[in-house]
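Here you get one chain, nothing else, as structure tokens; it is the form predicted alone.
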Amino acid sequence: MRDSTVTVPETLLAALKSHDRVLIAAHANPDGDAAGASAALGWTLRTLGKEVLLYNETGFPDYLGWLRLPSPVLRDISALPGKPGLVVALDSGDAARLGEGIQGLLREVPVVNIDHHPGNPEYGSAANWVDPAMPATGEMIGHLAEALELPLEGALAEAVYVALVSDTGSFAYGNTRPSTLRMAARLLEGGLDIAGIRAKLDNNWSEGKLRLWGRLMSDVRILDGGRLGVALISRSLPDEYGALREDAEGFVEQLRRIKGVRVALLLREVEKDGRIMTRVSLRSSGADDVRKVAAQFGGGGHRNAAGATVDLPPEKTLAVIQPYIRHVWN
């Protein structure tokens, strides 16, 4: 039975139902949120007969490759087979977090944007939808599958599920909602498999991504009278342990749980057009906003889990951050 509590705009109805041809991107280095919002939209639009691909600059990470897609994912927008009718940007908090490569296409074709995150400026030419009280975009996808009368079931079920749990912490974190839990009741009402897909998620690491996590518990700074958690990554640091870069992830959420830590920040090193830059993770809990943190330095996300990038190596941003965390608790 679909959630009364929410409002699909018809503006977005309208869009998706008057395009036959429908390219899907989110937001590249993608989370759990961002491919299994993907995925389920693609399996919503196949289901109605439309013809879908899946775009992502980056790929979507190995540790969700046994996810059902409805279409391979691109990486390159110059092998399109022709262009879409229409643009659905997922999860992006702005245009340009979907990569370079796709801007132009944006510019040339209808765009529908639908995501979760605060001060989204609604860049969709033909549609947006935007809620940041909503904890995933993927919720959002299965309020609009609802809205279609498509039943939460199978591949979308699957999809839908991944991305709930990804930006909940499992119905764990602040953000989820009663409509959160209902609509993960109706994915189990539907037949979902829910401890195989679990198996799936939690059950995959790598001897590399083991040994990995080891090093990195080895060497977490504490900080700031033990309310900071750090950690920093070499661009070098997985492969001495046969990791993979995506590897890291999740680890920023084990220095939030060490008693006194108010925010835990991971610095992980990466190098683009011959640069090295940093990529900031910052977690936190209750009223400390990190998001604003992440604003100073042209990133964002939610009060309790946000990210930038800046254009220093991890020692340099570290040095230049640690004033503005200190500045959210005072």
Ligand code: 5GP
Given for the second form:
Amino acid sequence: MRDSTVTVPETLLAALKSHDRVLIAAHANPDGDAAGASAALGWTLRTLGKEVLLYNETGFPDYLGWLRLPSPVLRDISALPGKPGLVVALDSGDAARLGEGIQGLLREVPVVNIDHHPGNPEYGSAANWVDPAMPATGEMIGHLAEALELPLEGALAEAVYVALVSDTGSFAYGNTRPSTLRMAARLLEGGLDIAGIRAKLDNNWSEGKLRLWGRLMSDVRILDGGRLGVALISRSLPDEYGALREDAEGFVEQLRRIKGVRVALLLREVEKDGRIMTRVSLRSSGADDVRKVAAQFGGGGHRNAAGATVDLPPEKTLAVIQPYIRHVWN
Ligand code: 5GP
Ligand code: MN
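Show the other one: the form predicted together with ligand 5GP, since we just had the form predicted alone.
Zooming out: every chain and molecule, the one shown earlier first.
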């Protein structure tokens, strides 16, 4: 059953229908929404009889290794056996977030852009569906599948659900809409095993991850009179606990739990092209806008969840970002 409150653009449906070989790409270092939306669209197009290629510059994270995929995830465009007829970009507020490797292909073939980030410049040459009121790109793919008269069942339903819970904090953030909950109800009606997915998503931590989080919790810095919660992670810290770098993902949510904290800031040291840089994750609540802070550093995101990469080590990043964060509550 389709949701009468949501309209999928006809241009987008037409673009998808007119190509038989489709490459689906999402932003690098994908979260559950980017990966789930990719898988969900892949299953949708596969069901329509199309050849589906999944692409992600960094691959999908280990913690989503159980997600059923319609095809393997390619990380190298040059290894493609021939060109796709169409590229669909998912959950990427701008084309650059898809990674450097795909930029040439984006100029050569028609592009469909499906996303929920405010400020998306509608870079799709064939069609754009950009709706910042949508909590997850995965919800958009759910509506798209239903517009194509596919029931939300099996691997498709699983992938949509992973996207929904990832970007709504399991239906708890303010971005959750009635249409999101109605879609979740249809997923359940289709036989989705939500307890099974919860166990795969949450109850599969390594001992190292738990110990890493313990260390991060004891090292948290509370700054600016209790309004700013900060965690810094050096590149070597996860190793000390036998944890993976991706295990720090999501820790920023813990900082937001502290009473009085209005901005949560996670600073992860990374190395790119031989340079030490910092991956910045920002979280806030309600009207407090951290997207503006991320945008000052060339990043972006949503009002209450945003990120950027800063060309400085973590301590220096903290020093330069802190004055901008104070604007959030001033
Ligand atoms: P996270 O902190 O989970 O990495 O990212 C939170 C949100 O911020 C993501 O959903 C994404 O929308 C956005 N985001 C994170 N990093 C970047 C970035 O480097 N550039 C842009 N434009 N958005 C980002
Ligand atoms: Mn998203």
